[in-house]
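In the block that follows, a single chain appears as structure tokens, in the form predicted on its own.
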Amino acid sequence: MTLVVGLNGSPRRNGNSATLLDQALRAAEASGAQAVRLDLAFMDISPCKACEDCFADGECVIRDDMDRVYQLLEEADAVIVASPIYFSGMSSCAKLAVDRCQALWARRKVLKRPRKPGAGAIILTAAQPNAKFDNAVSELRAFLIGIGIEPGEVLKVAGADSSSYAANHPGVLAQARELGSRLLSSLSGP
């Protein structure tokens, strides 16, 4: 069965990023995939120590909830990262997990361990109507590439000025569902 892993980088379990991620994951499930959502803000994730020990064997020396994240990311056929925008970048809880994936980067780029092909997507929300998404998109695309996932579609939602904005905008919810469906169909090819 196809596994889709959703990384919720919001400190709100039911805020805009989480709501849109859920819509994308539900669409993937409706197409026959298994979906797992990880709420990064509520997990025990320490920052990367930049020790580079992972360059030797692809394993992080820190034992915390990233062990589960690593396992799921390695098994995933598709990954969706969702985050609110803070100062033009991803949230701090998303950034913690992204930085800790240095171990997965080491597996791909240093140790040359292959990974099955995978597809990725990004969902970003911002309160400001004129929000800048470029920094977060660039970092998250680099993250997906670094762990061996081909980045694809990016859903950017500006002007989400309340935690229930997405839930009250059917068009935005539909865009997230379409992202989830297209992500899954991209795995099977054109």
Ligand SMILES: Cc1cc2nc3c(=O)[nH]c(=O)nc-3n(C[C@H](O)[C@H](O)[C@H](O)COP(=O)(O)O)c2cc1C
Contents of the next structure:
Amino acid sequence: MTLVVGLNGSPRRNGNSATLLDQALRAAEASGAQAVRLDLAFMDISPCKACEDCFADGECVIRDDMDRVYQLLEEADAVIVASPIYFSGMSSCAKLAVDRCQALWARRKVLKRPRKPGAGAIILTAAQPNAKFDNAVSELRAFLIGIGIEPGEVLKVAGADSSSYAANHPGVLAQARELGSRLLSSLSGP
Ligand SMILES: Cc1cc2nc3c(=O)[nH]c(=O)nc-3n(C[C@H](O)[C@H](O)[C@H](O)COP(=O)(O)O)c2cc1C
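The form predicted together with this ligand is what I need now, so please give it after the form predicted on its own.
The complete assembly is shown below, putting the previous chain first.
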């Protein structure tokens, strides 16, 4: 079965990122996929130590909840990363997990161990109406490419100044569902 893994980079379990990620994952499930959401803020994830031991075997020396993240990201047919914008970038809990994926980057780029084809999407929310998304998009695209996932659609939601903004805007919810459906369609080719 097709597996879609959603990474929620917000410390709000029911905030904008989580709400939109859920919509996208539910749409993927409606298309026949299995969906798993990981709330990174509530997982035990230490920072990358930059020891470079993963360059030798693709394995991280740290044992924590990233073990589950690595396994799911490697099994995933599609990955959706959702994060609030914090100081013009992704959230800190998203960045912790992203940096720890240096081990998956090492498998791809250092050890030349390709993974099966995978498709990715990004969901970003920010409070300011004219919020800056470029940094987070650039970093999360690099993350997806680094772990062997082809980055695709990006949903940017500006003006989300309360945690219930997305939930109260049906048009935005629909955009997230469409992102999830299109992501699934992209897996079966043109
Ligand atoms: C530490 C912190 C930094 C933030 N920095 C920005 C920012 O640079 N630009 C912006 O538009 N919103 C910023 N925000 C607002 C959040 O991006 C916004 O409220 C977002 O919708 C929250 O998403 P969530 O409900 O998924 O947590 C910041 C919020 C926090 C807590």
